[in-house]
Amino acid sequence: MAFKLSEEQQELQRGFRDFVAGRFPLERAAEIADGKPDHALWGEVAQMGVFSLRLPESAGGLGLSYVDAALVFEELGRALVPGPTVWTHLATGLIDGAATGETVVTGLDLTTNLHTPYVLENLDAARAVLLLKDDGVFRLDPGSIEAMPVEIPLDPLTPVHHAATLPTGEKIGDAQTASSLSLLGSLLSSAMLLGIAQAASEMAIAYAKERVQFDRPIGSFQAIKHMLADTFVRQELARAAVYSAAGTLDHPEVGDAATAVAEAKLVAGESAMRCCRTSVQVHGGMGYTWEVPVHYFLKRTWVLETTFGTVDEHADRIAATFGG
């Protein structure tokens, strides 16, 4: 397998970078944590294709594989993109409206060992709920489901609602739809775990080279030096393993794609915590306050990290392929 991003892969990723750059700059995280988000660009981004990437052409979508799928997630982690990307994706081809943004989906994957309360994020927002069961996939109107809105949720961009229990639901995907779907939420939120591993990095390196200690940039501390490399190389070990799982999924014939994209998990949601540790570490004092929005980074790796199976639950699947 090669594992040199095409001409056209790079262009894809920087063309999604600019477009989250330019709208989801750190300045509007404050805004939208005050509930103040502007809904119309969750239009540009279903404009964008987010999510009918991988949908076929001749369905509307853009046909576009694993491997596009993850860069394109990796920008929407580095930018921190707020609102249910991955269940709206993960829903285009079995909710009508989910491809063009029409229907916000959220969800829930049980599958896991997901235990009660039930967390659901962006329950307002949204128009269906997923679920993704062990006998297949259903579909929940979010009305039918008594849910309690968390006052404080951990991550000030993603409101949380909390519930006992839920609904049936109404079946419209397979065991295997709910296993395949569980497999590429898992390899999204890995992406978006390698996003802000990078950006966490950037704003470490960033401060170092601009403040000032001893009449120096505290950078050229080799302390500094150290920790800022230890970010690079997880990063670093993070996108190859991402990138690993999504070439797995769109050839299955070079691996077992289910260990490659819980290996991608468990590596990505180390490494975003690791560097997202140290970018508030390399900020000093300056870096437990509000101001600073690296915290912001932190918070979603916390979400990302319990999202499609823990760091835990994939290191345990890992270990049982070596009966472990």
The other form holds:
Amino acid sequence: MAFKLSEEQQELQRGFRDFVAGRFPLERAAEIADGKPDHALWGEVAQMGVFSLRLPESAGGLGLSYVDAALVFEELGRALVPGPTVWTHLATGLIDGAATGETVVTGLDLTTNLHTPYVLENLDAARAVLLLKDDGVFRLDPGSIEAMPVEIPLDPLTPVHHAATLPTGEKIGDAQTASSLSLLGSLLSSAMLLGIAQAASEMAIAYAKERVQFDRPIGSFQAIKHMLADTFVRQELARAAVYSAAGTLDHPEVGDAATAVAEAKLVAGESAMRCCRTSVQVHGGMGYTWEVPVHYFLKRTWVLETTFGTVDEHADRIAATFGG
Amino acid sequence: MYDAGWAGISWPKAFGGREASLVEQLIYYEEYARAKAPYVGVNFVGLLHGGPTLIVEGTDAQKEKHIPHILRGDQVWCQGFSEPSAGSDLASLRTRAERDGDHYVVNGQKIWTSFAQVADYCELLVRTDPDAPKHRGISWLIMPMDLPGIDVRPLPTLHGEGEFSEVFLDNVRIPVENLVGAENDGWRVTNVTLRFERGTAFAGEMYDLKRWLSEIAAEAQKVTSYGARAWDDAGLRREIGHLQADIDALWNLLKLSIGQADESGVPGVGASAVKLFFTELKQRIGDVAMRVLGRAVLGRSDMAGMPVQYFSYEALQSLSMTIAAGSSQIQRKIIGERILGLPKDK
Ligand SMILES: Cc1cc2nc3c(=O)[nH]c(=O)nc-3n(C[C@H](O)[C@H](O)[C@H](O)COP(=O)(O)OP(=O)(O)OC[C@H]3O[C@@H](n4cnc5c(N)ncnc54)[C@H](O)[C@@H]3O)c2cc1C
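Coords for the form predicted in complex with the partner chain, given the form predicted on its own:
Let's see the whole complex now, leading with the same chain.
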């Protein structure tokens, strides 16, 4: 399969990057973390077509592909746009109002190897909860879940609740739908991890050029160059894995989409973790402060890494393709 | 602790210590950690490198004034070494001290100063001769933190709370008698402090890795994913096995390197090997801890009986350890150049 983004795709990517960079610069993320919510943001993200972009034009969508969706979610990841964007996107076509963002939807993928307690993201904002299970898709009313808010979430931009049990809810999709939504959730999360990997690396590269120790920019030290070169390679591997998994979903005849997505989630997860850690290290003592935003990327990486299957679970799935 | 002579066990008897050798000190750490005694916490600086530096370099009057109090825990110290533009390149520090009669008048800024908010005294590095080559014009001063002109502003860490601060110094008058070592000989004294900091100061924390790993293993035997225990994952178990072997090897390496340093009483450059491996090992343990927590990592507070707060705090804190007290890159450079004798890079 040829591996080049079309003119339109490059334009979509640029357009979206400009939109989020303008509308949601990192300073806004920091303000939200300080307790100043940005109520208008969700509506504007919806207006950009984030939730409806794959719906056919006849249904009010943009008729775009999986690759296009991956490009858009990469930018959402890069800019740390708060959730639950992936779940609301998944709910499009299943839950009224999701496509326009009017119904905020969160969820849990129980087809992956989830630990209890059940940890739900953005529950307070949500009007519906999707459960993906081996036997189908279920819709829950957020009010029906006996969930406890977690006082201090790891990611300051991702409030969480935990629950020991979940109600059964109403079945709104079959097993096949559940598994394809899990796949799509994995793909979009991988795309966000790719965006994070790149954002964290770019911050480190910029800092390495600017920070002077021993009368030279620290980027001139071979140790720093090697670390940044390694993260660059990881980040580009993640890009290749994510775009090709999306391409495989668009063209199922070219390969096994489930494996391609599992590989993308694994590679992007490891890449983001590595890039964020390196970025903290390159920033030295500043990297350990709240003020320098690298930690937001690291913390969001943990959020995404534990949704739609962890690195280990995807490795198990990939290994299973060898039979034995 | 102090009354029984245990607080600073390697310290001279005259100052309330037990004159234990560094190796005996490690045995003590083993027992101390095994008994789950409290971590030294805010007394880290005074007990583990400030005090030891005074014992080696201080005047009798300085020792008398500080050592018994540091031991008793009623004198908290902080370390005012780093500055905004002098981190790894510590010797480029600019905080200026000018002599005015029997005082130094100090102006400048320190940063990342742990425990500055609560400290009574500060190990302060200042530039006393701006014209000398950068390593030659530095002095090591004892700064009482209640002097006029000191402004401590907490600097939140990525945990969201203050552990360290920025310290602004505006015409702070420090008595000349607070000079440790000779004027302009502070770089040599600094190296004594740093060698304690990199060598023995972490011993207690190193020993704590054992406890952490065993709690991680215990938790893995409890948490379930789809009915199976996390512990049933052979990959995870094997990794925990590797980590345990590395923890034990590290502890033995520490004993070995300290045994060699015991004659001089100051840990040697081998401390760099220990510090490098320890801090990176702690990060690997942190990764496993986070894996065992599963989605519970998304909270910072305990949930469903899981020790989320403990595990996630330590995992995040481990990120700072490869940066503070000489970054991993700097330790590798020291090992390459001073232990292996490789040529210095230009
Ligand atoms: C939790 C914490 C507590 C601290 N507590 C104290 C304290 O109490 N008192 C105090 O004085 N200081 C304290 N510090 C500061 C600490 O000593 C410095 O952060 C450290 O020396 C690194 O300096 P820097 O932050 O300026 O990073 P920089 O020196 O700017 O380093 C940035 C990056 O460049 C790399 N680098 C720098 N020079 C080289 C080189 N020559 N070759 C290769 N790579 C290089 C570093 O490894 C790092 O990755 C603390 C720091 C932390 C994180």
